[in-house]
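Single chain ahead, written as structure tokens, the form predicted alone.
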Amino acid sequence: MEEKKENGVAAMAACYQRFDPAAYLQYNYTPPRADFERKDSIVPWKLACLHRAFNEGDVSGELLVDIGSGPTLYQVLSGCEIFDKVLLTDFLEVNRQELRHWLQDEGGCNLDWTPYLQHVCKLEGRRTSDWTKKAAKLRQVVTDILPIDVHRPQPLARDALPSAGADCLVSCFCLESVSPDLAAFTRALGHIGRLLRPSGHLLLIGALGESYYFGGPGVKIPVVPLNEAQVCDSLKESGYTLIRLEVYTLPQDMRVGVDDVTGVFFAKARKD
């Protein structure tokens, strides 16, 4: 049984060796999926969920850890105003390198994050011209970009976090797309929970009804197709209390052929 588990995880890791950050960003983080003029576009929906969750008053502390950042930054644009320190993490060096390019402000990025920064400024009631201040703040509070493996009981290096753990975790489209099956997804939720202090919060975004996505031209990566009930059950089984679950259904023109996702969930939960 253990061997079968390990084989499934190893097969998933092998799938990611050809992952192409530039193609992935192009597929998912440009219009129509990132159309800031449209209320029904997927990226503005995600940013609104995160903004609301970070600003309700119950999420606070010193350290925010982003689990499986990929090559993206949008998921910490609201949190960087709340927490003094933000840690980004990813399994792949190519993704960590993409994030470093932006954080070191050295050019070479595969996506211009300016419209994202401007949109979140707007959500916060600030002028869109304040995006440069937000970019500077994010660069200031991100203290490191670390390797992570959510399938290990200790996903980060032992000395990566203070002994008390993180105050909040955010994770977007990571666990279901690196797990061979639902049981592995649930185990990964438990593993990352060990990084979180008791009563700390988890903000989780993921795909519903998705069986694959393209991580680059011809790079088809299998995904665990989740439904809402499975998300709720997995969170409960892994030691979280669900505070809120929201669901977004993709309009037809958002189904652009780079995956077979039908919806997206946002979960706000607290560690028991």
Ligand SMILES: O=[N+]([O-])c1ccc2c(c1)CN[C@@H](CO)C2
Second form
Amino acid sequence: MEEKKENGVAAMAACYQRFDPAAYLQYNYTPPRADFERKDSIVPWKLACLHRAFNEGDVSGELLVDIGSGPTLYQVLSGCEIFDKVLLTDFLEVNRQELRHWLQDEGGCNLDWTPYLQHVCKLEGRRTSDWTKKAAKLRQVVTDILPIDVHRPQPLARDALPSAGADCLVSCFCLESVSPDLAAFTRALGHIGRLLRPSGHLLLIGALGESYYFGGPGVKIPVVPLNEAQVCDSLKESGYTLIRLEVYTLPQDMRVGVDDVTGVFFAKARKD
Ligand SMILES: C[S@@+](CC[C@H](N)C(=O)[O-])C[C@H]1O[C@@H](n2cnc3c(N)ncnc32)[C@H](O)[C@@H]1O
Ligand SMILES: O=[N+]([O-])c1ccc2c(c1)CN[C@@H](CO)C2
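Could you switch over to the form predicted together with the named molecule, since the one displayed so far is the form predicted alone?
Below: every chain and molecule of the assembly, starting with the one above.
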């Protein structure tokens, strides 16, 4: 059994060697999936879920860790106003490099995050012109971009976090996209839970009913197809209490051929 587990994880790691951050951003973070003029676009829905979850009064602390950041920053645009310290993490150096390009404001980014910063300012009741302040805030609070492997019982380097752990985790489209099967997905949930202090919050966004996605031209990556019940069961099994689950169903024109995702879930949970 141990060998089968390791083979599945190794096969996933091999797929990711061909992951293309620029293509991935193009596929998922430009219109129609990221259209801030459309009420039914996926990215504004995700940003609204995250804004509400970070700002309803129960989430607080010093340290927020984003698990499997990839080449994207949207997942911490609300959290950066709440936490003094934000850690971004990813398995691939190409993604960590993409994030560094933006954070060091040195150019070379494959996506302009301005519309995202402006949109989240609007959600916060601020002028959209405050986006430059939000960008500065994000650059100030993101203190590191670390390698991570959610299949390891210790996903981060031993000294990466304070002994108390993180106060909050956010993770988007990572666990189901890197796990060979549902059991591995659930184990990974438990592994990242060890990074979180007791009663700390987990904000989890993921794909429903997805069996593959393209991580670049011709880079077909298998995904664990999840339904809502499995998400709830896995959270409970790996030591979380579910606070809220929200589901978005993709309209036809959001299905653009880069994956077979049918829905997106947002779960707010607390570590037991
Ligand atoms: C579908 S992307 C999600 C990116 C981003 N969080 C988002 O919301 O679009 C999945 C990410 O998981 C990363 N990844 C692959 N294997 C991993 C592993 N074993 N542990 C943690 N992250 C991994 C990939 O490098 C990739 O950035
Ligand atoms: O519409 N979206 O905002 C969006 C963003 C990222 C991803 C998806 C959809 C679906 N596929 C996952 C990878 O399994 C990645």
